[in-house]
Amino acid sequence: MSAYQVESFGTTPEGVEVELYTLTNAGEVEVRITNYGGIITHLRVPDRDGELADVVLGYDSLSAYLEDSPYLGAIVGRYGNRIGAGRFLLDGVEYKLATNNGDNHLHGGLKGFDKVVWGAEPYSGDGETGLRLTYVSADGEEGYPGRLTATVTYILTNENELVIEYSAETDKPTVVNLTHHSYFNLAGHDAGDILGHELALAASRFTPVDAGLIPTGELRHLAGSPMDFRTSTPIGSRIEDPDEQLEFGGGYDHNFVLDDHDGSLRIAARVYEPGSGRVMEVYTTEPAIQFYSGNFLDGSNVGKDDAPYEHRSGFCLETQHFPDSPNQPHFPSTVLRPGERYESTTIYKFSIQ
């Protein structure tokens, strides 16, 4: 059966309660949320002999999220990936946000969605049972225009789907791109680099970046480069190529354009530990995934049961718009107006091969 439960996870040092969720599913899938920063700490999924392992990297405590976290397993918002020289302009207005990333902003900026507390409360469903968070954004947070109330549900069935369904209103006109960051590992958080998962993208084009990983503007074709993960193939295998892109990003860091997007949801990436037999498909609504090989992971975060996660022990497939979106005027529009209502789903779906 499904169940649904709640702990304390601390207190932040403004003095506010912090509280850990677990859901699990009929299958013993598990996994643990916490409303700060709607950061998935644990993950259980089962391998080819029923063997349950935690297959994202993160932290045992609060404390160790407030003090340093590379994004593990969190909400981003309310711009997720990058925006150049940290501004942009929307109907005339120049809007200049918080810079935390060389001269850009990154994942929402200095105090993004990861790191505030979320209002939760349980969802649930015919054979699922979730979470749902809620966070309004003030005016002017962050440097964004418009008051901005985001909904997170994060839904687990017992298919051994992981649901997330993002929505969002505004009462002035702004920018918005949700996705979310967990640094997955499918031999278990602790088990090593994910250089042999293999990886197949639905993806025949990427954006290229410049030596700040921020878009040149190209929609370029991956064909007969180190990029190309049409078919599928080990995340390690041509990681190390002599090719500028890698170079730039130090391994995968990088936006790739989902091929015939139309809004439906449809799959996306499909990931396969080989020891473990263990397999995730990512599908979403979203035109757009960024492939992160965990590469500026180096072992001075420490995680879950004292493991150091050292340089690509984790992998991020985060579902998106277009990075720098809001000063790209031909990538699809991330703009977001009063009336109108975002809404995006993501799914990660586990199975064995």
Ligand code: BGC
The other form holds:
Amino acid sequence: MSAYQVESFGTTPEGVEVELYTLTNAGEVEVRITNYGGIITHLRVPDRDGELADVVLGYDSLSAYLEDSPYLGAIVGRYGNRIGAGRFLLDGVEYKLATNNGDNHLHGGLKGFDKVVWGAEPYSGDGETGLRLTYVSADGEEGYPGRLTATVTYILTNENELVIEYSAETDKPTVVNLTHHSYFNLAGHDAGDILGHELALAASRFTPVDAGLIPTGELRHLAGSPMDFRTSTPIGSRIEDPDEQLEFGGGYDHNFVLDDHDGSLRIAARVYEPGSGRVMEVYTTEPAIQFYSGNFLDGSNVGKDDAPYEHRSGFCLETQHFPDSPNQPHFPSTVLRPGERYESTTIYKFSIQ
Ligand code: BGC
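Please supply the corresponding structure for the form predicted in complex with this ligand (the preceding block corresponds to the form predicted on its own).
Entire complex below, previous chain first.
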């Protein structure tokens, strides 16, 4: 039986009560989500022997998320990843955004969608259980034009899929790029580095970056480079190769352009963890995926069960439009206008091999 439960997760410094929701499916998969930042705090999935492990990095308490979180498990918005120099032109008007990553704007700014309390209501589909989150971002918030109403629905299916449906509407032209920032470790959130995980990406090109991790504008073929994950390859096998792109990212922190993108739901990534046999597939309607190998983790964030999250102890696969698209007219557009509806779906599907 699928189930849905709610409990208190504490109170923000502004006195807003925050909840923790637990969704369970018929196959014992359990996901916990808080409406603070829409954060997935726990995700328990079976290994090849049926043993459950929690495969996402996270904290035990709301206060730990409030204090310092590298976007662990969060919804990222209004714009996922970087906008160069924190500015862009739209219809001839320049907008200046909050800068929170050197001179650049990262993941929605100082107080992005990962740091706000979302409205929450249960969602129930076809024997499935879910949570619908809503947030209204004011006109001018973090520098963005337009009042944006965003909805994110998490659905846990009995096929061990975590479905994430995003939608948004605006009252003035704006830019939108919503994504999800779980750090996965399929051996368990406290199992050490992710370098032995085998990754395949449905991408023949990526968008190279400069030293500030802003795309140069090029769409580069990745054949023959350490970026080539067209066939399944351990994450760690080339991560220390001498390569300018890996140096800039301190490892993998790149936007992979998905092949044959047509807006339909397609497989973007597959990850296999040999020790446990766990497999995660990522399907998306988005044109790209950011593969981030947890390079900025350094043990200073102490997670659930007192696990120190060391260098590369989790990886992110963030489905998205390309970073800095508002400044790169040849990238797929991220502009949303009044009367239009932004819609995007991503599925993280768990199985064993
Ligand atoms: C970005 C990294 C960034 C990290 C923040 C990732 O999505 O690509 O550059 O440091 O998020 O935790």
